[in-house]
Structure formats: C-alpha cells, structure tokens
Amino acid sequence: MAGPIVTLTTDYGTADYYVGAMKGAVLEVCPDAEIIDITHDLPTYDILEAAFTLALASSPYPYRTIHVVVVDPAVGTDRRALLVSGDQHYYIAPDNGVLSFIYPKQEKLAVYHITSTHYFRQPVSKTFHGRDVFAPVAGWLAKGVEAAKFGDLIEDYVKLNVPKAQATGEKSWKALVLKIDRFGNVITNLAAEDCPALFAEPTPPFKLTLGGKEITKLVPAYSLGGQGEIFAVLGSSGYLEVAANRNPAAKLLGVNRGVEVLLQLG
C-alpha cells in the first residue's frame, strides 16, 4: 500500500538546499510519506501566484493528501502558521492569504493556528520555517496525528482580495489577466460559469479587448488557431485564455498580469 502523500509548493527554486531539507524533515517524522513536488519555481514572494497555482494543481490528488505551500515573505515574524482541513485535502501554509483560492471551495472547512511546538523540528530557525515548522507538521499529520492536536481553531485567517470578473452590462464583462504561463498564454479571471453564453455552440459573435487589440475568434484547442494568430480558448483551468498557436500571446500583445480585459457579446 502506498504511503501518505505530501506535496510541496514553494518559491525556493532547486539550486539551494532548501527543498531537500524540507523533504528530509518530512521523512524524519514519517519515513513512509510519498513526497511530490508541485513546483519550486514560483516567483519569489509572489503570494497571489502561489495561491492560484496551488488551487489549480492540488485538486486531482487522492483523498487526504497533505499540501504544503511555502511562499513566506514574513517568515520569522508573528505571522501565524496554519493547518487547514478541507473537504478532501489538508493544507499547511503561512497565514498570508496563500490559501485564498482554496477557502471558498470548501463546504467543510476547519482552520487551525499551529501552536503545538513539540511537533516542530528543534531548534526552530527564524529564517526557515519550511524545514522546521511546516515540513515536520506535515510529517506528523501524515503519521496520523489529528489536525486538532496542532492548535486552536480560528476564523480570522488572512484572505486575499482575489480579483473576480464583473458583469458591466447584460452582455459585457470586465476581467483581469491573472497569470501568464511559460508558453505565453494569457490566463484571465473570467471563468466559464461567469459567461456561459460565450461557450455555447455555435460560438456567438464577441469581442475581447486587451493590450489595445481585439480578439474575435474562439477555438477549442491551441493548435486550431492559425500560426501566430491570436485567439481565445477555454483553458484547462476553467478560465478564458488568450493564446497564439506556438507563439507567446502575452509578448505579441505586450501584456502582463493585472491588465484589464473587456468582453462584449454580440
């Protein structure tokens, strides 16, 4: 039988010892744990990017997977460490909003402030809570310690003001660029449920405006756009994307995260 799964999501990169030390701290407590790297290449200190990445990557894992995310600009301060029990999974993270995409999706949510220091690796470094706090707590949780043993329930945990697409009229919406992926695809925060009419068949006439340019074509797959053509597509994230076949749409459009996106039907 496979051991408990612990995933790691950080901005540590892989050139230094940090990720290896975190893995060792998990295995020191629970040698049977299976550790999976989601990514360690998040932009440094970018809490919003980490929150979005974790939300998209964590859901397919088996029941009671333990997700550890460490993007922690305030490490060593009085910011709290959290253990979150959700409908399917556990999440261990600093209390800085990095779980903001996770919280709204849970019907049963319990958020614990981790205060039981005897589960920490000693001595606790002021600069490396990933190794000394988050990883060993994940190890003990994987070993079967109940979530409530790690601290008290809280309700005042930090939540980012996550930008959402807004309807500005009967057939118009205002959205933002939420992420640029490594292929240069422009991922907006306009979800399929925000505008189901756009994805009806046949596709209705529409105009998507960003970067001073208008996109009027929606395709079901990246390869169905013309070479270098900029088009819209519903991505695997469930959000509307702007892409170009084998070209970086973000570069072609000259846009970055946070740029306004306007959608008009008809």
Given for the second form:
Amino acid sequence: MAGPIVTLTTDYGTADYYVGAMKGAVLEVCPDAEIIDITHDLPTYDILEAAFTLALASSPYPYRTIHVVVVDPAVGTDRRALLVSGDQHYYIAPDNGVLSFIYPKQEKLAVYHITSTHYFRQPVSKTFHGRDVFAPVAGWLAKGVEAAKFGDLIEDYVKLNVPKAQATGEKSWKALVLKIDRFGNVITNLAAEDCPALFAEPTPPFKLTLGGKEITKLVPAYSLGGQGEIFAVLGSSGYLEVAANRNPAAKLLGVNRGVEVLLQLG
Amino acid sequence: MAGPIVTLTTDYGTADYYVGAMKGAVLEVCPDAEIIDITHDLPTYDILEAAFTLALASSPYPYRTIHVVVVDPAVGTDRRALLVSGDQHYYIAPDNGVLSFIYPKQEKLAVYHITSTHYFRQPVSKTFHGRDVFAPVAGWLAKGVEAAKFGDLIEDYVKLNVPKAQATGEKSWKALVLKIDRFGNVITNLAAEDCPALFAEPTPPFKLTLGGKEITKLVPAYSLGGQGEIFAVLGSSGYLEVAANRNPAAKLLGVNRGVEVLLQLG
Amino acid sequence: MAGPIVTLTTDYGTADYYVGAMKGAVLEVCPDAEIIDITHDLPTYDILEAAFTLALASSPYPYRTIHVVVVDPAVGTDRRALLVSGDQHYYIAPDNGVLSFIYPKQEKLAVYHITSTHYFRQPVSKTFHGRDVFAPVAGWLAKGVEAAKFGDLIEDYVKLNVPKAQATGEKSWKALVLKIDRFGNVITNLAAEDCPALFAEPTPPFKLTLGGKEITKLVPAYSLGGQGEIFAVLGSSGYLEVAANRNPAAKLLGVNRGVEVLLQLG
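Given the form predicted on its own above, produce the structure of the same protein in the form predicted in complex with another copy of the chain.
Below is the entire complex, every chain and molecule, led by the chain shown above.
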C-alpha cells in the first residue's frame, strides 16, 4: 500500500528553510505522501535548465506520480500556477515554461490554471508559493482531489523556445551546449534522432567542432576513451555528449552552456 | 496508514557518512518511519542559524511529527540531550539553545532531559550522538514509547539570547541582518509585528539604512522591483527582507549576517 | 507495514538529473520502496572513499535493507554488476571494489554477478547503469525477487587493497589519513583495535606526528580540547582522528588524504 509519490524540483538550495517548509506543507495535507527530492540545486531562476532536468529525471516514475517544480522568479506577480495532467504523471509548476519539455511528449494533456485558493496554505506569502500554493495543491491532489477541482482548463500556457539542433546542409548540423554536468561532461542539444547516421555502426567519419577544438572519435562509454583524449559519446539523455575518461571535458575544452557545436559527417 | 514522520536538521553536510548513519539508526528502531531531510547544510556549529531554520522549516508539518536537530559542538560533554513535547510536534536536540524559537510558541510545553540510556545505540560514541542518542530516541518515540519514559522534566533548559529588533524612537528601529539566503536576499530580524505601519497600504514614506546604502521602496514581491534596484519586501519568514529582482542584494550591498539595519518611518 | 528500504550512495552530485532518474527507476518497479539518500556527494570516481563511507553509513540499517552504490567510472565496459547478500543487508554495486569494507564483515556472504537483463530498464544506456541496471534490480529485489534469480554466484569479485595501519616496532605504528570530514576532522586508518593501549585509561604518553606537527594529547570528545589546540580523539568510525575544538584541524595542519601519520607510544 504505497503512499502517493510527490517529487520536488527547485532552485531553493538545501541550506535554507525553504525545502523543509515545502515538504512540511505537502505532508501537512497528505501525511502519507512519499516525498522524493529530485534536485534543489538548480541554478537560481534558470527555467531552461529546470525544464531539461525535470524532463530527464521525471520520466521513470510510476503512474500517478506528482512532480512539483518550483523555479519561479516571478512569484507573487500575476504569472499563473499550473496543474498539468499528462499520460502518466501530474506536474505542478508556475506557468513560465518550466514544463516545456513535458508538453510535447503527452498524448493526453490537460493544463489547469490553479485558482481554487481554498486549497492554499493561508496566509499566502507573496514570496514563497512553493510552500503556500504548490505544496498544498500537491498534497490535496495526492489525497485524491480531482485535477479539475483546482481551476479551469487553459490552452495558452507558456512554452519556452527550446533551442534545437539544426541541419545546415545535407551532412552538417549546428547545435549548442545545453548543459555541463557534475563530471564535466558536455551535453549538447543534438539528439540521437537529429542525426541517426552518426550513431550507426561502424561510426562514420565525422568532425565535431566546439571551443576551437575538433573531435573525431566516438566511443560507446566514457571509460573506453583513451587517457587525456576528448571524444563524443551518446549520453543517457539521448543527446550527443562530449566527454573525457575520468576528466572534465568542459574544463579541458574551456566551454560553457550556450557554446556553439558544429557537426560535419563524412 | 502513514508511517511516523521524522525530520532531520543538522550541520553534518551531505558528503560524509554521518547523515546516512543517522537515518539508519532511526530506521533500525522504527523501519516504517518516513525520514525527511530539512537540511544538513547549516553552517557548522551555528546554533542561532539552526534555531532560525528549524523554526521556519518545521512549522507546517503534521501533528506528531518528530523533529531531530543536531548542531552539537559540545557533543560528548555533560551538555544534556532533550526531548521536547510541544503543541503539535516533538523535538529532539542537544540542550544548547537550538530550540529557542520553538519554546515561546508553545502553549503546552514539556521538556524532558533524556537519561534513559537503554534507548541509546550501544556503544555510544562520544563524538556522534546524532547516530547513537538522538536518532534511536527518535526511533523509539516514533514507535510509540511515551515521551516521559526518556527522562525527567526540566525547567532550566538553555535559551539563546535571540537578537531582536528594537524601537529607538517613536518612528525608528534598530535591527540587524539575521541571515542571507541562497538568492542573496537579506533577511533582517525586524518582524512584521515590530512595525506594522511599514506594511500598511499604501506604504508610508520610510528610509532603511544598511551597508551604507539607503532603501526607500517596498514592493510586495521580488520581481516587482525594477532592474538593478534594491528594495524592501515582507519575506515569507514574517521578517523584513532587503532584496533585488533576480540579483543577490547581499552582494550588491556588501552586507553579511550581523550587519546593523536602521529603519526610519515618515 | 513498512515498505522495503532502498538506500542510495553515489558520486552523481545533486544538481543533475541522475539522482532523480535513479530514484524514479527504483519506484517504477517498486512504488512502495522507501528511498533513503546516504550521499550523492562522494568525490567523483573515488572508489575508496565510497567504500569507506558506505561501510560506516550503512551498518545501522534494519534487516533486509537494500544498499545501492554507484561510483562507476567503468560504466558501459565489461566490468560486472553485483548483487551481494550479506548477514543483514543486500548491496547492489559495480564490481570495482566499492564493497571492499563490507565483504570481510559478513559471516554469510553470497555474491551474484547480475546477468538477468530482463530485470533491466530498456534500452540500457551505456553511460547510466545507475538508472538502467542498478536501480531496477534494487526495485525487483525490493519487490521480492530472490537474489539468485539475478545471476550466478561468483567468488572472484574485486577487492580493493585497503591501506591499513602497520606496526613498525613494539610501540610504533605507521598509518595514513583516510579522509577529511566536513568539520576538518582528520580521520586516520589507525583503528582502535590496532593499538588498544592508546585508548586505555589513563591515556599513556604518546606522540602522533603528521604534517610536520606533533600531537601529544588525547581527549574523549571534540569540545574537551582547549581553544586553538590540536588533539587526538577516538572517532565515531572506530578510527583515530586528529581534531580541533570547533576548528578544522586538517586546515590548521595543512594535511590531506594520504598523508603519513606516525604514532609512538611511551
């Protein structure tokens, strides 16, 4: 008899009272919820990074998991609060695009604008909707309140303009660095399906250019690269990565998020 | 059928074995406890910050939640271990003032000096009561052992001299910076009830001085401040904050905890 | 009716999607598992530190706890994945020595090489077995699948050459610094049982040399050392530590992991 699962994804950090209060506000309503930390260490105010992280972290959870996402620079303004019902999961978040990677993956999608203030924690602070709006709504949803009770369906929710890799010729693509992870792996926005030929076996000749360096080797796993070598690898995110064996490729290359990545096949 | 909730608030950090061992020592006694991390990233040995964080993070939790707080520079000496039964929650902590914000809020308060060593994990390390004293006591309490079984009631528990904002004239107050949060927001110790006039609508003319700068604007929410502007805001803690829109006000002002804050109305 | 407990110990950090995805992949299989974070902040690729942390953090957990450990620089190569059944707990980890402190403590030990790929999450990424191999195996084990179903028993699992303190004379030992903790305490690899005489009462005369300094005082607890003093203490790990009262001894001494420690009694 598992309790309902409520995951949290925020930019609150872990040193302040915010995360603890938010968990309390879920449990206050639904004491048998299982609270799962996805991350609280997102870069502050960084909606794109939050959207990317949520999409990849949230997908394996079981049916009816409730994902609460709070990266919310406009808290206290008239930006809307959303409750989204997807194929498998619920998502509760500010309407600022943080669910942009989630929307296109759903066959059945219902987006509710949360307006039923009687589900909020009172008084509602204008600076901490994580505790006073998003957490208690998650609690009530976990307790079994139907999604439609929280507000009206809307269609005009905010979608980020997510940067996508683009074909610039028959055998060339322009992409960018989407994220650097803890290991210094450089995650690009070139998805496996953008260029299936690159991932064929045997690997075709190719040239990847970023940070003024050229990479011409692709390996199946990080530790199959040579000592000191920088190489390409298909990451667990489904995107092309640039990595080094037990070394931070991002530092070796001197690249950061946003840097241009060019791919040339053949 | 929710398991009992046990929250943890420590200065142990998250990179060592301490937090993992402490959780294990709760679950060893009470395997169906739900363990909730409030924070483990408190500044080391910082009892005041721990007290403040605990007070704000712990308040929303459901009835009978057990809060374990271990910031314990005097571990292994004759400082006492406490089990506190309040109106809604239990608190287990060293007797060093870390519960100072909790005591005055309770109508019914019972403070027990934990002396029943048969509830401890044996052998008790003199350097890790988090694992060997506080965690197993939380486990036994979660399992249903009555609070009075752990030791005798005491009255002379330690209370911190919590710094409070003071009126220095009919329309002037002297406060200080209580905390800087992850976003660089400057949380002062001027509570809304210390100066209700400041928070009236419309906002009266006022001058707030800290770090050599003057602030004369109050906004309801962070992102209602202008670009580059530093302003006052009523924080979710109930205290006056000084903040900037998506920028770290503490850095912009060059202020740290303990810095003096002067408020002049009119 | 406690759910099965699954602990996680990784070097994934907490800012990326890895930890969230891994938790989801456990819960996807076994939604009533209680997920416990031991740590995700291990130094990257550091198998020895992971082994040490796991051993100390995991020991208090209740019977049948499942510990998942992923510090896995060779992910995606032919290094084996292991499921270990010990006296009290299960361990799921890559076969790289990360369980080296666990093996010798078990009276009954069964080490299975995980090969039953139908328990994996498909498709298996070659760079993220935490999500696609270790987590789902933990989920299925938590759900009640017998350990022997996951693969064959092996005997030739990898054991680290764990550095041990050595007697260099009748009253002298050579040890080294095993770890620096968050408080700057210097944890050596000299176990209490290596030199019981040092921990007798009263403390015998002794000289401990490290980082060019000599330490001649042993206290029972950190805060029983004087202001500014550096002293020895028996740590909660069972190893000799060098510490300072509310100060980082490692910094004061200028020592790091691996530094030599010499002990002379009398």
